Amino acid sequence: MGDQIDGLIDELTLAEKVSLTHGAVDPDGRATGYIPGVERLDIPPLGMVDGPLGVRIPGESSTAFPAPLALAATFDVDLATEFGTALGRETRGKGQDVLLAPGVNLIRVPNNGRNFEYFSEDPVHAAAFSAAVVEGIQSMDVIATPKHYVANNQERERASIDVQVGERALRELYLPAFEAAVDVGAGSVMTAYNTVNGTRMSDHDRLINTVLKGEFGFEGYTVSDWFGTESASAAVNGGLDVEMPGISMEEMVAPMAEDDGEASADDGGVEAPTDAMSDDEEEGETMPEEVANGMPDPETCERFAETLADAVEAGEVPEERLDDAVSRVLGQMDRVGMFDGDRVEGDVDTDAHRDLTERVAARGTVLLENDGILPIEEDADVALIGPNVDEAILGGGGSSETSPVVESVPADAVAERADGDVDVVRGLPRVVGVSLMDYLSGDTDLEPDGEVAIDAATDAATDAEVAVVLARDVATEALDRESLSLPDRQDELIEAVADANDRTVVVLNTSGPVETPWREDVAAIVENWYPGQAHGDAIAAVLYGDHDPAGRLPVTFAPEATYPTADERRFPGVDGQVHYDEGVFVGYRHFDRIESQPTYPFGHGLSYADFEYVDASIDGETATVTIENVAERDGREVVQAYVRPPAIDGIDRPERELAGFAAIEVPAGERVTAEIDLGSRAFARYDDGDGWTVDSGEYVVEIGRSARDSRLERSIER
């Protein structure tokens, strides 16, 4: 790491470094994790945030961009550098080191509680949008932490979950992303709460120190999440760098109170539900044993902080792996210029962030069905409708909760928008969840307002031209959807008002797949996602088409009973092991394999423009491919290639894999010519003997716009 950090380690008492590879208190009470620093040495301290969404300090506005699952579904790697330079940049705005971003674990599971903060089912496109927003992040001289590694694919008993997953759908599936933001320089790397093949993941030693470090080349430090480790000398030894948060559940909490963030248990502040994180009855009330169950138990942790320096003078733990730890820690401090003051400096909220959420909201919109009613006619008469049409859907509960500063709202961006007339009407009482954070702050008396009024929306949509309906989900950390269908009666309000007026558009405000019975039945459906502060801005573009709707699905849509995850076994596990029986075998791959039509596939999606796949070729792994928008409007496209290996016998591979894609504008009437860089493992597989392997044979690789739609083929020799 260099002379200076080499002769830091030198000075250091043991008790300093054991200090730098724990949290403590944050005296400003600002930081999610915070590493006091020596003063004496000028080690300034270490300040981490979370932030998949925006920055999130209690009491503290920042920007709240959307959520990274709609970012992924612009298919533009591009933009999701610009997003992670603009996450960069509000965490140092706010005076902090590391921003606990992006998440890339893998979505597995449809009802994971928690996809709205992941990127997608496939690990060639998660592992691009990681490696984006991993460069955007350390772009701003901030430390990313892509999480949590590794095979953290639910919430329900994700502290305990032992999973129990092959080799080669580790390597194939889980580990991708984690190995792409590497290779362009995370500065950390977060641990899961999950177990992997029975070792605790802050323990271990294979994944961490082999895999992490060895193999992959990883120089930065590891990070437990929050009160995600037990023996400290296991997680050392099996490669942990820091254990976060290093201080009390009562410590951690209080700085969600509700008076500006200084307050203590103490002092008035809010008394932390530290029993409810187990099977305590009397505190069951406090927070509900599904949610509980989905948290760690901060009484388990043995800290650092109490017993490290202990176990390295007993010799249970090596000096030189705590000087590793504290090495680690110091060299990405150095890499981020936190020693010399050379530093890019931050800000937040500024208007080139307000202009981002829109565009990424806009751009990841999808457009699932259309039958000819979208985009809507300025001067169409309008009933929007929905039961949260009045405020901005800004994501899900749990860590990456942001408070904006600004917000705009569907009922107002709409109206502003139409040269019609607009008429709001709700339909039914607000659909509300109360979050992980809820819990933790105390604040669990949350009601929905409103009244159920289906026929006054019926009337609505009878008396307009155009139907719009508004619907979500909720989703929170901690815990995973009950099921894939919309809640508090949606579907019912959806097939009423559809019922009343056969132009009908559906706007769907999810964290990941739903069902949606009533799709015959409708003109138009929309896939939004949670599309932060410029919701309202963003959907007006997109309905009235100002903007293309140029999202394509990161996941695929289709009935519950259907995903590879409907087996208890699989999931949620059974007798505390949740067991990846289905292998590489996730998403589309999935579908393929059972010969089963999902209901929307995997990159799917449509456009306001029309375009036409003229040619394409392949040289070496790199694919060029022309398009022609034969549409009087201009469109953006994204041109998908997917790799269908050789039938080989005795070797069971997806019958098709992607292999890399690209999002590109196409000017009305003219032709672009598209390059896709189809990586070097394209066409392999890993073998648990032989490592990664390219079978020889004909390839062909489909071009196309989704994993069920390719337009042209070309074949390959390996």
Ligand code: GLC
The other form holds:
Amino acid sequence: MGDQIDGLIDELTLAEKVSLTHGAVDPDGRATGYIPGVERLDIPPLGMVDGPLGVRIPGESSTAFPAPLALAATFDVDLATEFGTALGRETRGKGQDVLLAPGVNLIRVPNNGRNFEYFSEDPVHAAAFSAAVVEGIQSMDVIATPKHYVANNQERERASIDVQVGERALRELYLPAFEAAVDVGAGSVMTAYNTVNGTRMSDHDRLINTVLKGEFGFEGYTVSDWFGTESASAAVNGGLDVEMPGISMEEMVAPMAEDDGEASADDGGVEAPTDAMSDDEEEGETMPEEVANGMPDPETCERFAETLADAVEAGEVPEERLDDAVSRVLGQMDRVGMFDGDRVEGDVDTDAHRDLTERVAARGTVLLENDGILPIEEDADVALIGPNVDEAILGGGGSSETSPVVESVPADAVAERADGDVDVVRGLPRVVGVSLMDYLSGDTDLEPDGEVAIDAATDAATDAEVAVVLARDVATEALDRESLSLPDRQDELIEAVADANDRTVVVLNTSGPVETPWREDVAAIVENWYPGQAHGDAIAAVLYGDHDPAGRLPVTFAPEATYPTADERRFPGVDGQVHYDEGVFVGYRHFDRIESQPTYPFGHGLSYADFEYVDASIDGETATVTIENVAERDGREVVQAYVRPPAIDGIDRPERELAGFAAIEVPAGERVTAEIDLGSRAFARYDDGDGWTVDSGEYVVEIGRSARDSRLERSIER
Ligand code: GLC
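Counterpart to the form predicted alone, namely the form predicted together with alpha-D-glucopyranose (GLC):
Every component of the complex follows; first up is the chain already shown.
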């Protein structure tokens, strides 16, 4: 097709070429990003939709998958490929061509409002899931769009913040998930809103042209985040290929507003988001100021449609650069079969996808504590408590919002699964999530309902054999969490219930780390993340032992003040700049360095089974490990391999770094031997002068269950 594309470019007029480099209004009002194509030359339109948790089209439903953080907690890359394949199948099933996923930014800040959309605090773990999900999506003739390139690690002032970050941290932490996506052929990469070291990411010649397209060999097209550009010529010369959405905010929001039964934007019947962002109360529901601070300003974006052709004719943008951008877009359209018509049909809300949502939600569940109370005895009488027990926690707010066909709520699913009595008491008013899409469409009825009834909850707990409390946090795009504490008196509810019944289980549905001040007072703690549409069935299966909670923490849980970003200069930043002064010491790397014991370390997770580490050997870049399950029930173990480098004067390296991992089924009483690929950079560090460097010396490979639970060690010389 290369020659055919070259031929097409030769035939395209300048105006037609420009039309292939920016968004336009989708006449069907379904695609979030839309390039109309060129009918004269049989170039079809290109439809782009969000997102990482499922396909979002205003007024339509599709599978609401668990949050990517829950997927990452499985440490099972084969499952991640299956997850991506299902996302791709639903994208095609909805007649779209591009999925604006996966989100692959590193989890640097525990408060980040979008952590639920991402994979990990560790770059090797994040890269493995980035590649697996991209491969799955693209196996369905869909263009994946790993995002947001790069160092978009907070939502506060995301459209204006300048990230001051060193090259080594970029190379070792923030770039690997994008590099891995490119290595498996990602067809698109979305640039971030923020600037990096003073240059806007959509214009970043070094990080886009030199690194992404040059060093990494990226052959697809780069697309801006929505309203994430400024000067058209600076962006195109900097390596940006496509500007989105290319239309006004009012035009973009109109389909959502119509979906909510609101008047369409063009008759002024709905507040345009710029109005919605205003503090003008009489126009009805408006977006809170703190959320608006995380939104882009559409007025700062120069439209490619209005200025790019002139820039080319004026010689500001070489036509060869425009041709390259168009060639990249057409090349990806060809790669997914949009020219020859031979494409995967796709499907939505299949039984297999419904099953997958439960498997991922259950497998990604992390058993943080268990005194033996879990799994719950079948015939136990249970008090099921929590302000949101009657709803499925689908995800967080923002462009990743989903709308499932079916959903399973804990109150019904536990009642159905249990043989004993189940007494359901909410105990508090509903903890209400934030829907950015509702704010944008002007349809916000996000009001808590219910009343404070902690006494009713403690009475139910007193009368039950087991008390189960479900608690959630609230997270959304465009806003970071004010604190890591559970909101709205949930800690108080948990403490009161634990006082009433010492057989209390806490189930957390959160977007990332949370404080657990009551952990010494409860019998078990389960982290169930944002589980999606299968919430109820998945948590019932874990609580009653149908699924082994095989999740392991993809992020460290620790007291908020102990994270490396606790300092204002490091998060949210001062005077418009955020300083990544911690360098590569993010997550467990940091806690090792300050010799602080986190509440629950990276990689931590208990099991209903019991594993012994029998033997390990290292051959080159492969670790071979034998595990025995000495319990009487099958289980899944996540074997983790960390590398401890030699101490070398003047070189400040993390004490240990994850090199590889394997999630394995181990039947009761049996041994399983697994191979772990330690990766080509397992022993390397990035040197600002020499690039990737392996220092000579003795390296210790730790094989174990978490960053703080090494079971076997093997030394090798490099
Ligand atoms: C949003 C998000 C991005 C999303 C895009 C389209 O601002 O940052 O993740 O894909 O716009 O909705």
